[in-house]
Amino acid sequence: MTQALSADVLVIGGGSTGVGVAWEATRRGLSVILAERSNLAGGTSGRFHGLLHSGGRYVVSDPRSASECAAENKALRSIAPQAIEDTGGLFVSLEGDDPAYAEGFPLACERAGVEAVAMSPAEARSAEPAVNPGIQAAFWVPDASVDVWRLLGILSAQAAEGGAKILEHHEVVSFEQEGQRVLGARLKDSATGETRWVSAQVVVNATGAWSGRVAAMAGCEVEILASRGVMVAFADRLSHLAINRCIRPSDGDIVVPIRTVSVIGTTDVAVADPDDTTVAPEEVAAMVAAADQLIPGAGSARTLRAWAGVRPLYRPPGGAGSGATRTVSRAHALVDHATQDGVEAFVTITGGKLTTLRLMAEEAVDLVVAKIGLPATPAFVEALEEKPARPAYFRLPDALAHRESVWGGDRDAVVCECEGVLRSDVVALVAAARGRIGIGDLRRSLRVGMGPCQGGFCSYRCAGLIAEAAQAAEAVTEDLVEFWKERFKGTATVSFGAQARQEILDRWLYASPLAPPGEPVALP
């Protein structure tokens, strides 16, 4: 048992919701500890298509969620503009789509508070030349793309500056209760195997698709309908705008440009296990075909990787429905288990979208401070007033210009050619982590391994730099093997065409003299 810790609030879960709660609670002056079983955004938050929702997708099927997204889209732009690319978006109706849906779309947007501007097909094609020329109707909306790792990095850093303690790779193994009151939790450090006791005045369950499992550990009930969605990334930026199909939410109805790639999403399949992120080849084929309908030629573009995330869809006690996940609201839910289950000092915040993390955090912390007995002191409005009128969004041309300067200079070695990552960037992060860092952490922070080669070259260089600093070659070798298992998992179903040639090269390198010592040639 390691040293015991205590805080006003213990947040379980390091996805967008949990990090948002920790950030908001810290800004209210509360002491905070956040525990995440893997790394920040290691669950659903790191497994989505990267869209900052305008709300347009839900104006007909889920107006409440649409309204929340419309307001929170603006909020996140003010909080962390450097993690957001202001792409804009199009909703387009194609031949064969229900014209009545497009006809009612502007009024539905108006009622939900979603900004939408009608465009003629010619205007839409001028704004986005890549879009299907057969569009029947089009609407511009304020969609954007968001780098989730940068976003959560910003929020967690601000929380840490305010005194929050962020414990990655710490999984809750049990809750301690006195009567019907939760006193805290025991956490297991996956790196050392040690457990530590954390006491808190209130525990917030922000574990998304795993909320039901965590709540059950405290003797509470949260019903989550887990919905798996498959996405496919293309190695090229196929469009400038996010392109949405102007129909009811369905499979493969959006393409999101994010940095130098594009992502098509997504499916919606109910699963029993929130850890079920399998991807079937037929799902990949369906996504690629859907992308080709929105952007002709996408079907022959180079596919980069495929992955799946599991949505946490909340159903309240006694909620009706068969469990068809497409019909379940994407709005969030705040559960006070004192009211629902008779268990004090335990709260669940679940459902919602990454776009609504700020709103979810505010509502959760309002309840926390009420339970602790402090006055509610929301600081969000004041914080917004301090922001510049024109936030500095992430701009792809700026990032590419930096990459060109890296390639053209002789001041530093390039570790990752695909993303223009310098040796000094890697060394600085490794040094700051004091040995507790892996290649996956470098991927999330610097984007190494996210380009066309998917880590085929840079992963070995990064492993060498980590080993050099940590002087623990065996542990680094194990980390490299785990990194490649994850990379192969994401590329196995998209290994055709140009990407198949890249995959053959990557696997040859893995099985060559560069392979980890003692690792068999057989690959995952």
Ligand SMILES: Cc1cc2nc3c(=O)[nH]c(=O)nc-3n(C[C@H](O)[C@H](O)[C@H](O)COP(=O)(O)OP(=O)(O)OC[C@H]3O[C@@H](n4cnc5c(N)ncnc54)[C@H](O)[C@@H]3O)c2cc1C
The other form holds:
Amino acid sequence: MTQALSADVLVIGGGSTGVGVAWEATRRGLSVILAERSNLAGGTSGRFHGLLHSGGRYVVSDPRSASECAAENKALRSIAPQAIEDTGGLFVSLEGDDPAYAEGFPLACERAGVEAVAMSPAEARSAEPAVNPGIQAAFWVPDASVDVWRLLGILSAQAAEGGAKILEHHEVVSFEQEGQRVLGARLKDSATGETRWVSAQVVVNATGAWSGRVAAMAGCEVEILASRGVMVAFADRLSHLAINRCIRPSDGDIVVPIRTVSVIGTTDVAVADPDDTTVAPEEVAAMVAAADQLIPGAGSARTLRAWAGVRPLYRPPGGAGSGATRTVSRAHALVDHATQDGVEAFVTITGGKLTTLRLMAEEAVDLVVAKIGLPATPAFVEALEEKPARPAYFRLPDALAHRESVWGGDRDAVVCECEGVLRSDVVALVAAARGRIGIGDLRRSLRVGMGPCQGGFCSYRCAGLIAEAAQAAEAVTEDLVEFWKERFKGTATVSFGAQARQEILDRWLYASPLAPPGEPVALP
Ligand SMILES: Cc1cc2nc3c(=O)[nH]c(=O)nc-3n(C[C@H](O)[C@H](O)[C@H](O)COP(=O)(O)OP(=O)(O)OC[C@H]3O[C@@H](n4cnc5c(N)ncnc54)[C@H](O)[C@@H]3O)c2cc1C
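Could you present the same protein in the form predicted in complex with the named molecule, rather than the form predicted on its own shown above?
Whole complex next, starting from this chain.
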């Protein structure tokens, strides 16, 4: 076993909730260790729809969640504007939609504190020419899109700057308890297989859809209704505003423009296993058809990939029967296991939305502080306040401007044509990581492999650059195979039209001229 560690707080889970808790606890001067079994955003947060909710989606069905989203939308914009594109959003009622819903929408928004501005159909079409022209009613709302990797990168870097230790690829495998008190946890490092003991004054379980499993390890109960949602990305930005259908929440009711793509989602299907992220071809077809209703022509646009994420919907002890997951509240829950299960020094924060991560973190850390108090000098808060004003929102043209500013002249080259990623971008990131980097990390940071070719060319170039930085060839090959397993999983169900030709080319390149050495690997 490697060296033991200790901190005021051990946060389990490196999704938006766990990273938010680590960030907030560090800001208050607490010492923090965060353990994530894969990479940051490796769970639901890296598989979400990408919307910074205005709250409009929930004003009728779930007003508490709507109000929280409205307030937290503003908060996140000021905390990490670089991770947010201020797209704005529309709610549109189309022919055949219940007119009563649209009629009640403005009052419901007002009651929930959600900003919404009524527009005439002509105004809505002028704001977003791609939208279905058969609009019956339209409202503008302050929706935005979020780059989750960038967001969690910013928050985790600030937490690390304040002393937090972020341990990716470390799974909590058991708890250490003395009587009815949690003393810490045992972590397993997936790279080395070694275990490591972490002691903490309080352990925060922020493992989303896995919260029930992790709580059970400490003899506590957290009931999670896991609900799988499927999304499909199109190869282009089909609209510049997020477009919501002005109806009760239902399948395929939002299209979100994110960077160079647009994403339609989602479904809502109860699943027994939080790791169940399967996607059925009929779900893809239903999503594409739904997008076509919001944006005519989307049905024949090029689809890039499909994926699923699993919502952690919380059901309180003695809560209502299983019901349809669509009707379960999206609001979050903070469980003090001392009061609920008689287990001290252990809390769970779960449910909610990515948009509400700051509020969830604030409430969880308030409870931690109530248990252990604050250190005398919260130095990090002061350091943060002294920082100069932060840069403005992300804008799509900024990506191009960045490329121009870092272009290393004739010796530089474009590694990823789809996203315009330069060799110098990759080399800089690989060098900064000092060998502990894979193609997946480059994808999350630079978007290599996210464009129309899905990595068909750039993945090999990236593998070469990682190998050049002296990483063992076997490890690079293994990483390349893992990258392709994941890529093909996402493209298999959308292989029709233009994307089918790309898929055939990608599979051929992978299987023959550029085949990784060793036994051929079965792909999805
Ligand atoms: C289909 C879909 C679309 C969505 N769209 C939106 C949207 O547009 N906007 C929005 O605001 N919200 C959206 N949400 C909700 C949002 O994505 C989630 O509420 C949020 O990401 C949950 O974050 P989390 O940190 O609680 O969970 P996760 O992101 O799942 O993080 C939990 C982490 O715990 C880790 N973990 C599990 N067990 C262990 C262990 N034993 N040891 C260490 N680590 C462990 C997991 O690997 C995981 O990374 C969507 C959700 C879904 C499913």
